[in-house]
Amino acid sequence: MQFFGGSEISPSPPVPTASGNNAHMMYVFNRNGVCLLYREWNRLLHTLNAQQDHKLMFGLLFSLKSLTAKMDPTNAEKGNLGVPQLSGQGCSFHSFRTNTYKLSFMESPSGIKIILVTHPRTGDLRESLKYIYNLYVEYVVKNPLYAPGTPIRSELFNTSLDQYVRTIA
């Protein structure tokens, strides 16, 4: 079962439109800001401990979601800046780019946030993030041994994720 179209995980995942991209790292957060998964592939510099890094990334996402909702030109009731938005509520962002990396973001209807940091020339990764979310549903959520809200420790998910990331890197 796929949550973003289709009936099951496609045997051939979507290939993003990118040129020379490398996946650096990926985060998976639940709706409460708990980091369920952190993976690194090509991260060269480590400046913070893992817990600080996760807090900063979640804070960045929270702030960007609040800012985009506040600046939404189509919504008259903007609310207060910093007030949490429900999944799918208000304006959202999909990615931003700096001169050294591109951050791609997807939030599922259940509040799962997937962040993929890649090379700055990477194309649109929305379909790739949906595919990764579908891997998460198939190999983590449907696993009867997985307790929601706990760190992801599924070898099958990790292996499938690593294989897919190599196709986009």
Second form
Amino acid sequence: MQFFGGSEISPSPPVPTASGNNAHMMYVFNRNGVCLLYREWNRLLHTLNAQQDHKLMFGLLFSLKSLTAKMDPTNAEKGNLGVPQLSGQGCSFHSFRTNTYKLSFMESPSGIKIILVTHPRTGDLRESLKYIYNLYVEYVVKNPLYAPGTPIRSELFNTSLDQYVRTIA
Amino acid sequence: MGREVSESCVDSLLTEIVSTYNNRFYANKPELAARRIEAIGYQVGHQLSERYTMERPRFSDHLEAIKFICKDFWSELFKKQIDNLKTNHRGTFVLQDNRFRWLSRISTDPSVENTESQDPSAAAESKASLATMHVYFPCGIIRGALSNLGIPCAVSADISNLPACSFVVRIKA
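Now that you have shown the form predicted on its own, what about the form predicted in complex with its partner chain?
Now the complete complex, all chains and molecules, led by this one.
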């Protein structure tokens, strides 16, 4: 009997059309686990309330990062796991994919984590996440009315984010 | 001329000035904080106008000086000129910048504006009230620059239409 390999057991859903938003949802966390932004464009199942959902997501990513770093077969030294790393250094996971969605992740050296959930045929979103981080810097960090560490409430940021996410293939 | 500083540094510094004066130095006394920030702007404008008029002859009248502020001075500070200048020919000038650089990133809570279900002018008003503290510094700059050119005046700003900003200059007779 063979359980693994072979054809897909359940086919993935069709690729969404270009007119709708291609992404399902997005989270932005800061270094301390505060959820700065949660945007939802296309999500059918809501199992937990918002608080628990955010905590679950943050915990998941923290564990995934430390798991991937610990299981790295190529790295000789033991990295410092609590601290965000410069991009390119150390071992950092950047996405996982199931048959129904793909989750892409990016962490900046300042500890800002950006998570984007899209359809499973999406390519590598690292450049897109970097662009989103630039949007964050322009419209949130440089907003005189924003206090760091608090949830993001900026119309300019939301609009430009929605516009950009619509163009992600 | 001389060395340069990154624009992000200046932006962050200005944001922090307003925030510190409002929340720490003169907490609960917004009038005093506003006056202090405007005074800092006055000093800056004074010195900047000195620097930018070094090789120029004296201005023949008030209008020439205001035009200098609109064109050369504003280009040095914000890399663009004032978009619209109006006057009543009796000592009042309105300088309108359609996208004022230091206020271009101010943005408020979108959910508040949705639940209001009022016309957009109400939302614009609440945004303006939050941003008022941030215009005292540029008002001071204009006032300092003009008084260094020999024109005492009072400067206020109208931000009912962000990111456009109109500075109203009233020359003291």
